[in-house]
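For reference, the chain that follows is the form predicted on its own, supplied as structure tokens.
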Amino acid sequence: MISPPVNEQELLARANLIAGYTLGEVASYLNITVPADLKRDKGWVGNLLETYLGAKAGSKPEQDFAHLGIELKTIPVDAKGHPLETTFICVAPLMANHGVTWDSSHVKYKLQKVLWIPVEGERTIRVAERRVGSAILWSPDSEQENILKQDWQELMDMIVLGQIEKVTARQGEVLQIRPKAANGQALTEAIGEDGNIILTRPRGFYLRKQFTADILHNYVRSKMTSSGS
């Protein structure tokens, strides 16, 4: 077991060490078997990098490096560095959500500081041969947080008012709510339009691909600017 990093600098140093290496090389270092594909192991890449970096949260609803206030997010990208999928943040609270504000929300807690690690994700590349990219330590600026807050508020208002079945993935500029479950049969309680409890599919908050693409591309631009100055 790798011990948790003692500070932000150590975490970044560990992440930077594997930039350019393949998932197979990282897995070999940790004596972990690489799956042939990720159809049944969707969270494998994230779990591999959590293990390597010394994250301890596991499935607990806290930041991956809670003692540092940092969340880890691996993000599969294409050859141009563009995200291939939306990014799951946390489960949407469908019950017992009265009085929850943006400042006390789990979305803000998870996104206050994120270590993004892009990984090659195109299916034509064998899992073991996919390379790890440069890590990015990011916190939302005031403009980004305002957009996130506005989306969160609009989506939570619908949930609280019993309109969960009317929420679609099209709503929200950068934040969206989508079903989040291992299979379509999983159900959870929510408030219906008449105020009574209904059963519905669990939902999760996700970041849209364009939002995470902007984070990655802004980082690349800033690196190019600093190297050119």
Second form
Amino acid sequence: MISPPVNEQELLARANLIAGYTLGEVASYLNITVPADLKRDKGWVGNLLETYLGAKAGSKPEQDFAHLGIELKTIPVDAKGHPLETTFICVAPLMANHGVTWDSSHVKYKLQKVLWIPVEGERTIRVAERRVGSAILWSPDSEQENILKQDWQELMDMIVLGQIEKVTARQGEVLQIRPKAANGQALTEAIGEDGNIILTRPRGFYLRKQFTADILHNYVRSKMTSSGS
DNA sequence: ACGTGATCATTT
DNA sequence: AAATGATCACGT
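Got the form predicted on its own; could you also share the form predicted in complex with the DNA?
Full assembly next; the chain just shown is listed first.
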């Protein structure tokens, strides 16, 4: 097992080492078998890079590198570097939200500093042949945080006011709520229309593709600017 | 059941 | 083709 990076610099150095390599090469180095497809291994890429970078295994609601204050997110991209999927952030709390504010929310906590690692994700490319891209260490700027906060507030208001069943993935400019469960049978408690307790499907917060696309794109622009052209 | 890692697959 | 809604696996 690889030990956790001692600081941000070491984490970034490790991420730079695998940029350009295929998932098959990384897996081989770690003696991990590559699945033919991800139909039954949806989190495989994320787990592979977590292992390589020395992230804590486990399912605690914490950042992957809590000692560095950094969350790791692998993101599948197409040939142009555009996201192929939305990005899951965390489970949406449907109960016990008294006193919870944006500043104390799990969404803000998870997104305060994220190491994005784009990975080729087109299904036409064999999993073992998909290449790892350059990592991007990102923190939301004030504009991005304001939009996130607004969306979060709107969605949380509905949850608190017993309108969870009316929440749709169509809501939220950059942050949306969608089902997040093992299957359609999973149920959890939530506030009903009359303030009573109801059972509903678990939900999660996700970032829309346009938002993450902007993060990846703006990084490229800032790099070009800083290195001159 | 919940939270971690997400992508799949049906609908629009 | 894109987006929404549904689902898969694992550890606790």
